[in-house]
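Consider the single chain below, provided in structure tokens and representing the form predicted on its own.
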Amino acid sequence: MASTISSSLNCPTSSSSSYSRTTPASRSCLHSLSFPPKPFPLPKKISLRNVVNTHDGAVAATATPPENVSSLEELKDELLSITASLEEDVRFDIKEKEDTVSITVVGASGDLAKKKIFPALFALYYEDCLPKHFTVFGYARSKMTDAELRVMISRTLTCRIDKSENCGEKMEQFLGRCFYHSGQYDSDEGFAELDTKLKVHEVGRVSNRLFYLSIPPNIFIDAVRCASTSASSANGWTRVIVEKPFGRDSESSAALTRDLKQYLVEDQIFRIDHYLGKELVENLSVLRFSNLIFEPLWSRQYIRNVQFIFSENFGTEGRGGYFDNYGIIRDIMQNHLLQILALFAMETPVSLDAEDIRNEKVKVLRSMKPLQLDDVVVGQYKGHTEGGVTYPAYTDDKTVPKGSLTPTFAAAALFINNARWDGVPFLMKAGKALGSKRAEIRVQFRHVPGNLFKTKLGPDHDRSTNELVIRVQPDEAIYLKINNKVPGLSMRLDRSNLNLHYAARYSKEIPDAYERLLLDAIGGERRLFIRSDELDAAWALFTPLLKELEEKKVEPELYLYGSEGPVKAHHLAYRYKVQWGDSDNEHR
């Protein structure tokens, strides 16, 4: 007769969804991103070649009867007898594991990882948020030593502006936790020799792997089926975070979910929109959520339109053969716009658990109607000479096909088919080679009914309509515009801004995207990724459309490099009775 003793070491497999979990309201910069199992002692008499340490990091061990006892009442009094000499007795050596994170950026030597996830990274150490033991791998197809890399990295890297103390010694430190191993994105040889490496820094320690693919979407999945069967963690979480483009349309995202899905579940994905993690973004919820004044004002009885902008002044300059693949509509409207929309018009969620905020989202996508081409503007910069100065057309870009119909401006308008938002039309508008770079949410407010100065507010009454302004970038700030009455003898009114504007209110700098959203990968937070249910309904509602644009070949309205766009977007507002907040090139 035998008995079995066993202890679980509580190590969370690599799907595990709990492991280290920050929540919105408690997220900050700590190293709670460990639970060390407690040791776990076994008794003397029993013998150790009978310790079997099991797949979820279990520990069994089977008690074998002592000789000499011959019943089942000797057989209890001696193990009570174990049991009673746990303490004094020769314990099972089992040293008590702190966990360890690997963070493994795939396609290291590209921009991306130089310009924004090496010093992302930086920051969080910087700032005490890392976990104490963590590790930095870069792998790429180029061949590069440790050395080469920490060089490359520290041409990017920066303290903070209000805390600059000890910044020399913080990057030494930082660099001497990156390495680098060279291997191509398909090959399990590069992948496990990758995995030989991290061994070497997790020894002893539950290991944690994070993988960052900054690599072109063609070669995602030959990356995530070597990662995920050469170099996952055997006893501790792996998460992938795969950066967009997330397909072209319904069809090619659903082939990139299922292919990803033959080696990770859904938990494991973390997909990455970086405007998600803007601070204006994100205050989104706590704004309307957190105030009383503005949670009865959210609806269709006293908001006339809502408006999302984004705008950059300067043109591809060499990546138009990326975007040409992809168009603004794709790269901007499908995902940054339209995320940022269902953030803002979702119900309130249950709680601030991420499962619930995104089935919020999910619900007010799948309340919209596909795109119709009527709703659409489509243009493309054109070149033209200023003071002297040259400004180039999209076409004149060389990685660009010539007679590209591949839209640079994109502007929409969309409806939600539910009892908040019915009838209220929600506008988009995106651009390069505008005449600003801005990226905003403005929410235009009914007018007064019977209002009482209506003849005081001049002829252009939408104008004198209360307006929200949120500007997500540059220069972030939140405005509420009023009317009031200019100080004197007469009843003159005067349209003014109640502001909050973050440079002057709060001397902290404002953390860059990558960086909140590092952070949440690792401590398992999804409520700012995109759910694989969300991308479906986001393509459901585009797809069409751009279907439609590329077999109609429709061809799209030049506007000149610097300018607001195409005429026609003016018209489509005005269609729904609407003027563009930004087109009165006032100072935001």
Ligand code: NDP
Contents of the next structure:
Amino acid sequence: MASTISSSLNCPTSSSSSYSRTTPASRSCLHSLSFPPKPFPLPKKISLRNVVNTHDGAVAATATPPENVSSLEELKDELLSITASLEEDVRFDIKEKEDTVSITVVGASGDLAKKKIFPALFALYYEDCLPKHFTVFGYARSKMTDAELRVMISRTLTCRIDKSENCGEKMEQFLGRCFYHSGQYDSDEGFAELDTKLKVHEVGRVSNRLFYLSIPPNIFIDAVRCASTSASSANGWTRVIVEKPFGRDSESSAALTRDLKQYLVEDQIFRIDHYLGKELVENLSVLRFSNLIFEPLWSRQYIRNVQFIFSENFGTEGRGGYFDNYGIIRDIMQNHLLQILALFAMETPVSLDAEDIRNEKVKVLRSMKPLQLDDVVVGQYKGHTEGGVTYPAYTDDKTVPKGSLTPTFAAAALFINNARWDGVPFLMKAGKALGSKRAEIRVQFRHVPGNLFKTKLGPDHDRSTNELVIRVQPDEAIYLKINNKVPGLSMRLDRSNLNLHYAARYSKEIPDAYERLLLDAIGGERRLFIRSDELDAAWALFTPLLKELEEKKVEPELYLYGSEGPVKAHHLAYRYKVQWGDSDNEHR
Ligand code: NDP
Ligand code: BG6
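The form predicted together with this ligand is what I want next, because the block you gave corresponds to the form predicted on its own; please supply it.
Okay, now the whole complex, with that chain kicking things off.
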């Protein structure tokens, strides 16, 4: 299935200058190609009074009863009656013979569902990117009515794109498509009941079903077994989005894949790594392969080192229980940073088809030099009090065992044993409770041989060589550091940036990664999802290291909450003649 470069959010509202996807019907904003948007009839009884404008101009349905609604119960009843009449319209609307898509969020009562999945689905709906006939189902053990689910979802919805236009209406229309079924994750009966409910909405059409497993990993297989045996589509496709963690090491990951494949074929499994859905990560290939100035430089000949930096300025608050079983290497490095590295370093794929791209990524991962303990630094944040504010230590978290050695920070030097990258250090750094929140890629170029301006550049030549920075978040930007003559009669040089600052260049807000990935899963586009052999290769790289760290009980270096992290991370970089690009405030 060949495809050309494309953007999943090339919706009708996209700017005309953006490139477009021309892959199968799925590409582009689905609605705009295969499901022409149709104005949704709005029942007269819909009122916009339970919609508020938030301080940033976004609009959200309020969870607080507005003045003339005395209680939350009344608000729920009102939403229920509104959405009931919308349901009638939905049913009326689907008499035409067209496919339906049902998206079931398994674990709908959870944090990720509330925070990311439902808001992303709404954003897609808001942008007319969802198919005409879609239904969203929440499935979890918690007892909830449809109306209660809608109230829960409405609390996190915002109209982030076009801040005022029809937002309230769109929300109510969207909520009218959301339903709930309560059941156990290992209950065939529960999923059979879900199946019956889905059929009511599918009204005999070709039914495509997407299950999003937003549940803890120990219940993935039960849920997949029940969904596939009791609730998969009889006449359309059935796909399952699986959230990380995909195991803890090579063995458990292989077991997970093996178990999933008892019920699903590889093409039905969409392993999500939400970093691949981030705008600047997706742009990496565009930047490199469609600009003549970059691709020829993309090798050991011109690149001195590459850095992948992830930092958060908050700790594991609330997720300590999960985190302690994984640690930062499994949580961030083995997946998010390694995926970016693979995209960054791969050879030119034959085409932009998912298989061609993933083939190239696997080759990079399989060419990596085994990771040595010596090339890794681990750290853990400790608490302190500053200016009257107390910052907790990792081990202060009640869900974290006392004396835990789980790293909340890690830095590593990796190498790719191939002709393009031989000897080039690929440095990774990931940490929680550091001084800032950021994710970026830094490409440091070699020094100019025989530089005529050497004497004008100051003693630190590393700091005066070109550096390309791809700031994935926050405040997306791509900038290239160059040496430049300061205007004037003297010959004085400084470091300046050629700067593509997204907020200044593009007026359209950047979609959340989950929007892109959900749209791709609905469209059957696998390019941004992890194939099982990629996953195996990623675990093969990190598993021996993780085992060694755990067997040797390597003590993490303690670092202050809010600091730059362990000093040893600098020593590691110096060993390879590298300076972390983010550690020099003046030259960031
Ligand atoms: P939650 O812990 O909030 O769990 C989701 C739902 O699963 C809960 O609402 C609960 O629903 C059910 N559940 C929780 N624990 C159990 C259990 N032990 N046995 C059976 N059911 C249980 O998870 P998140 O929403 O935070 O995450 C969902 C998935 O996404 C996980 O795999 C997580 O690792 C992954 N993930 C989460 C991120 C986040 O930011 N939250 C980020 C990246 C990945 P009920 O009781 O109603 O059945
Ligand atoms: C998740 C990790 O995969 O990514 C979290 O489990 C981390 O620990 C999160 O906080 C970061 O994602 P983002 O998109 O906020 O950078």
